[in-house]
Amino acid sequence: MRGDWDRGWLRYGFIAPALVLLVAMNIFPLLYSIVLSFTNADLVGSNSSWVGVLNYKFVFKFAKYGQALRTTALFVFLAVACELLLGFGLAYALRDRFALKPLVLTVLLVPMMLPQAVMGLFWKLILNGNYGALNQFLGLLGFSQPQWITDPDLKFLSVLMVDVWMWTPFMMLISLAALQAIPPHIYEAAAIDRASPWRTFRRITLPMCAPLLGLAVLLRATDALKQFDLIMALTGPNDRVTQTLSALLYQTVFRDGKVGLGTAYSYVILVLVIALASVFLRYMGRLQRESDS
């Protein structure tokens, strides 16, 4: 009993550290922002008093919160979309073996493998409507010369086209695991039953991919809810065209200093992040349970 009783605490004593560093690390400092949230913190001054759901209600109330929300929402509809129409489309032209199949790979999973706020950067010199590549290209070939990124009707156009360049790799990568998991015997059996490439594609290989597809929505919806490298590298975080719900948090935290208010705008994006992820994984697991059955 004595060493069943030693080794219970050696293992409690191995696990102490880990614990300790999770609740200093991440439990209180999320359990002391909910406090924050119903203060009127500033970032500059240790006074603050208690108003309640007041910063809540005003998230709701302002304005330039329902442009970012709607900035936002467009943003991820349309970044999503492409990035998983470009993505599979490449998977699938890239599904069969070749000799340059690792090559190929490589070089077009780069843009992912670079920090997004480098990246902004690079890119923000490519669009310069003055000196930028892009524009060098466009007038050798005899075409005009935009300005991608301080004309209004494009500049929403050039970050979305950046976040594409960037992350169409990853929606490649996942479904091009997604297309090579399928067992090889159910084409074949498609084949023998003389079925048309186009009925294969829609009774075969998408409902087998749509899980793996799904993950790869869920995880660069998440992430493209939270944009801000880009908006910062690219607009700015106050441009009124581009301003997303990130870049409006780190305005109103940093500039207005307003920690309080900042706060709650941080726990809004919260809840959407977790209800998107609701949804997803409620037809993850519909999925999973029709291809079970």
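Everything numeric in this text was worked out from a predicted model, so none of it was measured. Numbering follows the first chain given and starts at 1. Each form is matched to the other, and the largest set of C-alpha atoms that superpose within 1.5 Å is called the rigid core. Compared with the form predicted together with the partner chain:
After superposing the rigid core, the C-alpha of residue 67 moves by less than 2 Å between these two forms. For residue 267, the Cα coordinates differ by 2 angstroms or more between these two forms after the core has been superposed.
Residue 257 shows a C-alpha shift below 2 Å between these two forms [criterion: core-superposed Cα displacement of 2 Å].
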Contents of the next structure:
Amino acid sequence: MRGDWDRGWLRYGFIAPALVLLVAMNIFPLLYSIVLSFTNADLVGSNSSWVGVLNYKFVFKFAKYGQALRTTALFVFLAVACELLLGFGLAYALRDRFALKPLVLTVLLVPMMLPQAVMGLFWKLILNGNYGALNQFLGLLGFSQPQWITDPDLKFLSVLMVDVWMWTPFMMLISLAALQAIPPHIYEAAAIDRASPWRTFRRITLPMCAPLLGLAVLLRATDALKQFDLIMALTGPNDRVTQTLSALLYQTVFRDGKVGLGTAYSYVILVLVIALASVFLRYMGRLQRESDS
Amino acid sequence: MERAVRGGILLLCLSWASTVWAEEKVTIWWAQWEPAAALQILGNEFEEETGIAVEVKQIPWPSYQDQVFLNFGNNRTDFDIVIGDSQWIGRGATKGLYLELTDWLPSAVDIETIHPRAARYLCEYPPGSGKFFAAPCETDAIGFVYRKDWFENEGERAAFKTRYGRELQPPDTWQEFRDVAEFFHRPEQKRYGMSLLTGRGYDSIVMGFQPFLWAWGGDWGDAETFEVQGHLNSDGAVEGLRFFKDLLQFATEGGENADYYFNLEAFSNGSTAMVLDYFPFYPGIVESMGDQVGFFKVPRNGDRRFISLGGQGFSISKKTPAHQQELAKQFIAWFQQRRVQEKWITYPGCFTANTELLESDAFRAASPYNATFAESLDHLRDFWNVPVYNELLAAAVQHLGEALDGVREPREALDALAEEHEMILMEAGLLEMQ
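For comparison with the form predicted on its own, please write out the form predicted together with the partner chain.
After this comes the whole thing, all chains and molecules, with the earlier chain placed first.
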């Protein structure tokens, strides 16, 4: 009897440190931030008071919060779509063995391995409208020299371009793994059946790659949703054209000092992201089941 | 082994003793530019005189504000004195960050000798209240630098006179400014008329727009009631913004998003006839271009001439120990002495708020831009310096940017900005909630 009691406490003893850490690092901040979202807490001020749902009212009233959400959605959609298409295309082109394949793959993977903030600063120099390397090159060829990171029609595309440059290799890597996991005998069977290349691609390659590609899309979408480093480095956090959720949150909490308002906005976003993620995961589950069958 | 233990104990004792008997030191945070380097030189002199060391930590401009306010989030700041932007004072005063200096400052400096505009915008909160939270350090204003050699070229002068029917000279009104900008704007020769302040990074677009806003009769709002509608989107304000936007057709390439550093580059590379910037950025230009350059005040519209104030004051952190606050006061009082101020203004880009010095011939003759700077001070005005200044600034940057980029019409942009400013002021409890 006493042995059971000791074993029970021992079990709790073993999980207690992890539990304490989990509560201290995750649960408590989460609950505390819910409370903060109903206050006028300031980053530097010591006094804060209860303001009810006022912060949430402001989130829905200020156009900039909706605008940042739309900018982020567009950014995530375009970035992930471009990276998926280019990455899959590259992987498809590189799937067969050839002499310099390891070298080509290594070179292609370099952008993904570099820190985003540093790359952002480098690209800022490259894209500078007056003395940037890109415009110097375009000038030599006799082309016009646009203001890549200040022209309102171009700056969003510039950030997008750098993101695509950085993260296409990731999509390529996952796509390559998916392509190489398809057993060759399936293609052999298709060839015996005289399936056209397009039909083989549509009926075999794509469905068999889909689960892994879906996972890659989920990972990239999550990452693109948080995009901050490139925007901070290229256009700054307060540029309406490129102001994503993370940039606006940084502006709200760290520049304006509005911790309460920032947390309220975070919770609105959290609810939206959870809703979108559940829809996506359901879709992924269905894809997986179809692929298995 | 025993020796190693003894050695370790001795080392520990020595390091403890060094912290106990550490030299007295005042730590100052300021942005990275020439005046900060000059302040360090003066700080070294202060150490020679008093034995109190002074360390000026220079932080790059783009991250200066972020680093200061993040540091204020700690229980104790890493600095004793922060040389904060004029707009920060409301936040510093009301959030318990800046030490109030109302009782102490008159004992350190004769308040009457501080230029009234510098005292109002750099040191007091609320402005004009007589409550001091800063002492003057760097008084600043925006002003134009121009290519004197182009203006004095006989061929250019004759061509200008033929085209506009008057002499080519530094413009006094905005209408004259437009003509001169138009005259020198020759993109096919890679020569441009002007570059104003239109950058979106921090506050440059706001500093660039303000002279137009005020000169055309608009304002950021009512300083007493905090009402914005009818001031910021008045007909005059809209006209001012239209004129501002219209001038950008004569701007250097990329001039629709030009910050302080962009303008410095645009002028230094010899492509632009006139650029607007803060005076402390000009010593480098004078050094490299010498007699080729001249300076003029921000032009007027009719009899209304207003100039964006810059500059920073010494504020003592409330989150530093009382002993450190006392040392900080000693340094500030020392800095305000006339003999130190006389030395201060001899360094490149260093300006004083001392009216006697500003009026002196020695100051006006000391550099080619000093006389223009001194004349500019009487026209200074500043942006909101309420605790929520940064939100107001960020909203202004976005809406004015949209107007200059052609995303919105000037009236539409100012209507939206006025509405957002009122919401921010309501949220801050300064304007009654509607």
